Each structure stands twice: as structure tokens, then as C-alpha cells.
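The chain below stands alone, shown as C-alpha cells; this is the form predicted on its own.
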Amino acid sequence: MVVTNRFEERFLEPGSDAKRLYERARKVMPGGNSRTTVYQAPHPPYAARGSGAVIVDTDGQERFDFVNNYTSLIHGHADADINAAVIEQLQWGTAFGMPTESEIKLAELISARVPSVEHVRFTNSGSEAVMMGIKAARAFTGRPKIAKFEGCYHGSYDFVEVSLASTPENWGADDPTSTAYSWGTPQSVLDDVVVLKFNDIESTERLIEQHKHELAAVLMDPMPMRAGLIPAEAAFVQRVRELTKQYGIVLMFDEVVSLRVAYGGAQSLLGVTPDLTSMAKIIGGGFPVGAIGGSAEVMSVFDPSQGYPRAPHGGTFNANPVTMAAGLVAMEKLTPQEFERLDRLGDMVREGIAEAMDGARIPGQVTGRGSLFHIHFHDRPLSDYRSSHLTPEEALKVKRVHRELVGRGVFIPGFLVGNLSTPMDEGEVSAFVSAFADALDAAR
């Protein structure tokens, strides 16, 4: 598969299948979609099938997939081992009003792999996992407020959406201002969220100290994707851990995405033990999934065996055996050796991107770790959301390069945050770097 020569994108042609499908979709779905993340003007390509590292659209064009359904498909498309496990389970049923052994097996694997996780409860999405984690923290502490970091995405839940997309016009000059992401967000929600600056020890200490008697949880993504894939500094995380312990605040890590960067998740690289961890994406093997895990003490708020739990938690498809079977196989395939291989490929793609920008004399840098990478078209120091926030000129560069990459057989999110899958090897990485170099040249 050649990706460096630009092809005419069939999905944009007047009579394309994509255009026809989009016109149908607009009649029954607002904007023609169920996820705003998949929309692009004038319309997106529509997926027909996928195999390994390749995705094929309904107009027959193949692209290397560096989206992987937004990091969830770490084994790419139609993995034979995962498919076999799912097909076997389908013979026996897809969901029951009873627990199954399959959820025990996946919970055992996760608790053995992630040091901070003693007990686990499953949900159907990362958003649900984060929501239940916050409910657990409030039930455990008896406090109403949470603290989160500016610009960080934690799913579709009012409280964690606060200051997700703040701008220089509304984010405040000093301490971040709590800003609404969705129209109609109640002021009471904004009042119950303390917004912190990522990697800023001084301001974080001050704000946690100020709200210490009201805070149920501090929510942190150790490598936030929407905030530039800038890693949390070890000293910063350790200080946050000290403060939360001192004041009886639950420290909750959101590893919905970052769990894929290491065998024990990003927390294993930082040497910090959170009280709770939200997970999703890779633990479902390509099926809807989420999980909240943590210390047995904090997780006990969900326990119904001693009477009505402090944090009741139901869900019709929680821990359904199809997802559990797929997730177990997916996680078993992610051995320490496979993580080492993905690390090498990640280093290769990040180095190649940096060299391409340097060769084109375009200011830029690349962040990320393991199988994740984020391309930035500026050279200012990166530490938090504000330093990674795009100027209008930078946003235009991103848009142009994205269009050129799609036209060269590379499928990547519009904000140029990519991820690798296990079917990839040096060939796919080299092809991406070549396409990126050509895209830089063409976009000028």
C-alpha cells in the first residue's frame, strides 16, 4: 500500500457513496452523526471494513488507520483471536441478569496488572467510569466538589466538562476560571469544580489548600490527549499525591487513554498510587467498555453485601460476557514484550516526525509516549493546556496538513493526535513519516 502519492479522494466526489450516506444520515440524526468527533466538512468518509492496520471506506479507498477508533483498537481491526473469543461467546448468550465468570477473569487480570487497583467495577464507557469514580469519591468523603485540570477531557459528564475548551478570552489571567463546555450547564455545576493548571505546583498547592474541606476528588489524566499529550511531571504528581493524602481527598487517575502506554498504565511509570483509576478503550477489545478500579477501602462504597450501598451502581450491559471475553483476550495479548515493541515504534514515529519538520524548516515538535503521538506546529515550551492551545494560524496549518495526510492514505484525527496498533511494524511507521513529510511540503 503506497501512502506518499496523493490520490483524489473519492468520498468528496459529487456522486460518492459517502455523500449519499451523509444525505441519508442528516434526515435522521442531528448533523448526520452520533459522535461530533467523526464529523468533518463537507462530510466525512464512511467506513466499510477494516483489517489489521488498514481501514477501507465505502468508496473503496484504503488508508492506514492511526485513529483506531480513538485509541480503543490497540490490536487494530478484526483481530482473529478477539473475533474467535467473541464468536464462541455468542453461542452461549450476549447478556444476562446474572453475573458471569468472564467479568471475574478480566477483573483479576486488571487488578494484577495495575498496582493501585484492588477492586474493579465495569461500566459501558469511559464517561461512565469517570462519572462513577466521582460518585464514589463523594460517597467516600461526604464532600461535594471536585478539582480537575484545565483543558483535560474526561468524557461526557457536566462536572468533568468544565473548562474543557476554554480560550484566552475566558480562561482567566491567573487561576483558571470555571467555564461551561455545553450550553445550559448550571452555574451550580461550575461552582462545584475547582480548575487547576497542569504541572503548576505552586498554584495547585494554593487551590487545593483553599478548598481542602470541600474537595471529594482531584481528577488527573497523567498524559491528557486534548491538552497536547503533555506528560505529567513526576515531581508534580507526587506533590498532588501528598496533598490529597494530607487532606483526605481522593486522587483519581483517568487512564482511559494512557493505560495503553505501559503494562501497568501511565501510573506505573510515575511511581504514584492513586486511590481510583478510570479505564476503558483497550480493556474492551473493541467493544463498549469502561471500568472504575481502586483501593478496596474507597471501592467499598459500591458494596451491596452489607446493606444498601453508599453509591448504588447498576447498568443493563455492565460486564456483559461478549465485552469481557474480547477484553480478556485483548489484554492477554498485550505482554511486556509487546509494549516494548510498541515503545520502539512510537519512538521511531516521533523521531521521524521531528526530523520531517526540521527538514522542512517548519517550527514544530511532537509529544507523547509509547504508542501515542501529538504533532504541534510551534516550538514554544509545552507544560499545560494553555501552552499547547493553537493560535488561528497554527490551527490552519493543522487543517491543511490533516487534509494532505488523508489524501495520502493516512487516517488520523483532525487535531493530529495519532496512535499505533499492534498489527503495525516499521513499514507502516516509515510510510506515515514519508506521507507526513510530503504533506508538509504540499500544505505550504
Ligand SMILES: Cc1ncc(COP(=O)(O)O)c(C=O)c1O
Contents of the next structure:
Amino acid sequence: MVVTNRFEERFLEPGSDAKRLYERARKVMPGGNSRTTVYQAPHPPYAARGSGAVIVDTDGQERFDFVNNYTSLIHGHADADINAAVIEQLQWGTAFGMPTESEIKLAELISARVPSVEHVRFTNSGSEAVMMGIKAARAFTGRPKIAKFEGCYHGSYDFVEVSLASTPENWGADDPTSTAYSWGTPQSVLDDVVVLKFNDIESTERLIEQHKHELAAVLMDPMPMRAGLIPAEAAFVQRVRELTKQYGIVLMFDEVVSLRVAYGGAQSLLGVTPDLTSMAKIIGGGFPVGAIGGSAEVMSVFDPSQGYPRAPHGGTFNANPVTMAAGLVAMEKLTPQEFERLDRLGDMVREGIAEAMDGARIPGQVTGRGSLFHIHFHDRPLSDYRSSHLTPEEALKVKRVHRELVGRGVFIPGFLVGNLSTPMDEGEVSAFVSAFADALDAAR
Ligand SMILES: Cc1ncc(COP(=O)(O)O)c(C=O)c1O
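Since the structure above is the form predicted on its own, I would like to see how the form predicted in complex with this ligand looks, so please show that one next.
Let's see the whole complex now, leading with the same chain.
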């Protein structure tokens, strides 16, 4: 497949299959779908199938997939080993009102790999995992508030949506204001969330101290994807760890995405052990999943064996054996060697992107680590959400380059944060870099 040649996108043509599907969809779903992220104007392409690193739309066009269902498909599409495990499980049943051995196996694997995880419980999504983590922290500490970092995404729970999309008009001159994401968010939710600035030791320290008696948890993504994919500085995380320990606040890492940067997750690279960790995406092998794990002490709030648990946790499909079987194979295939290979490919793509911007004399930079990368069209020093927030001109540039990339056979999220999968090698990376260099030229 040649990806650098610009092609007409068939899904946008008047008689396209995507247009027909979209018109049908709009009659039964608001905006035609069940997931805001996959919408694009005038309508999205529809997926027909995927294989390895390639996704094919219903109008027959192939693209290299650097979306991978928003980082969850670390082995790309239709991985043969994962499929075999799922097919094997299907014949024995898909969900039971009894626990199964499959969840023990995946729990054993996760607790052996992720430093903070002694005990773990499964959910059906990352949003649920984050929500259960916060409920656990409240139950453990008896305190009502949480602290989170401005602009960081943690799923759909009301409390963690606070200040997700703050703008220069409402984010506050100094300490961040708690802003609503969803219309109708109760004031009480905003009041119960302390918003912090990522990588800013001075203000974080001051705000944690100010609220130390009310804070159940500090929630932190060590490399937040929607806030610039900027890694947390080690000294910053260490200081947050010290403060939370000192004040009896639960430190919770959201590793729903960052678990894919290392065998033991981002926490293993930072050398800081949180009390709780939310996980999802790669641990389900492509199936719906989430998990909350942490110290046996904090996780004991879920324990039903000592009377009614302090934090009751239900879920009809929690730890269903299909997801567990897929997740176990997916995680077993992620060996330390495979992480090293993804690191090398990640370095290659980040270097290639930086060289292309240099060559085109376009100010820019690339952030990320391991299999994750984010392209920025400015050279401001990046430390947090505010420094990565796009001006209207930068947003327009991102939109143009995105359109050029997709039209050259590279499928990547609209905010230009891409991720690699294990079926990829140097070929896919070079194809991405050439398509990007051409897209820069074309978008001028
Ligand atoms: C860091 C982070 N936390 C939580 C979530 C929510 O996960 P899910 O979409 O599985 O609910 C996401 C989803 O992208 C995420 O990126």
C-alpha cells in the first residue's frame, strides 16, 4: 500500500456508503452514533474491517491505523491469538452469575507487573474504573473531595469531568477555576473538585495543603493524552506522593492509556507507587474492560467477606470470561522485548516527525513516550494543559494536516495524537513520516 499519494476520500462522496449509513443512523441515534469521539462533520467514515495495522472503511479505502480504537488495540486488529482464545471461550459460555478462573489469571498477571497493584477488581470501562477508584478513596478516608489536574481526561464520571475543557476565558488567572464540562453539572460537584496545575509544584503543594482535611484522593495521569501528552516530571510526582502520604490522601494514578508505555506501566518508569491505579484499554485485548487496583489496604473497602463492603461494587459483566481471556493473551504477548521494540519504533516516529517539521521550517514539536506521540504546531515550552492549549490558528493548522494525513492513508485522531501497535514495524513508521512530510507541504 502506498500511503503518500493523496487520494479522494470516497466516504465523503455524494453516493458513498458512509453517507447512506449516516443518514440511516441519524434516524435512530442523536448525531448518528453512541460515541462523541467518532463523530466528524459532515459524517464519519464507517469501519468495515481491520487486520493487523490496517483499517478498511465501508467505501473500500484502506488506511494504516494510528488510532487503534483510541490506544486500546495494542496488537492491532483481529489478532489471531486473541481471536483463538475468544473463540475457545465462546463455546463454554460468555457470562455467568459465578466468578471464573479467567479473572484470577488476569488479576495475577496485572498484580505481578504493575508495582502499586496488590489487589485488583475488574469493570467494563476505564470510566467505571476511575469512578470506583474515587468511591474507594472516599470510603477509605471518609472525606468528600478529590483533586485532579486541569484539562486531563479520565472518562465520563461527573467529578472527573471538571475542568476537562477549560478555556482561557474561564480557567482563572492563577489557581484553576472548577469549570463544568457537561451542561447541568451541579454546583456541588464543582465545589467538591480541587483543580490543580500539572507539573507545577508550588501551586499544587499550596492547594493540597489548603484542602488536606477534605481531600479523599489526588487523581493523576502520568502522561495525559488530552493535555498535551506531556510526561509528569519525576520530582513533581515524588512531591505529590510525599504530600499525599503525609496527609493521608489516596494517590490515584489513571493509567488507562499510560499502561501501554512500559511493562509495569508509567509508574514503573517514574519509580513512584500510588495507592490506587485505574487501568483499561490494552488489558481487555480489544474487548470492553476496566480495572481498579492498588494496595490491599485501600482495596479492602470492596471486600464483601467481612460484612457489607464500605464501597459496594457490582456490574453484570464485570470480569466476564470473554474479556478476561482476550486480555490475558493480549497482556502475555506484551513481553519486555515487545515493549523495547515499541519504544524504538516510537522514537523513530517522533524523530521523523520532528525532522519533517524542521525540514519544512514549520515551528513545532512532538511529545510522548513509548508507543504514543503527539504533534504540536508551536514551539512554546510545554509543561501542562495551558501551555499545550491551541490558539485558533494552531487549531486550524492541526485540522488541515489531519485532513491531508487521512487522505494519504493514515488514520489518526483529529487532535494528532497517534499510537503504534505491535503489527507495525519500520515500514508503517516510514509511511507515516513520509505522509506527514507531504501533508505539511500540502497544508501550507
Ligand atoms: C486517561 C483515561 N482515563 C479514562 C478513560 C475512560 O476510559 P473508557 O473510555 O474505557 O471509559 C480514558 C479513555 O480514553 C482515558 O484516556
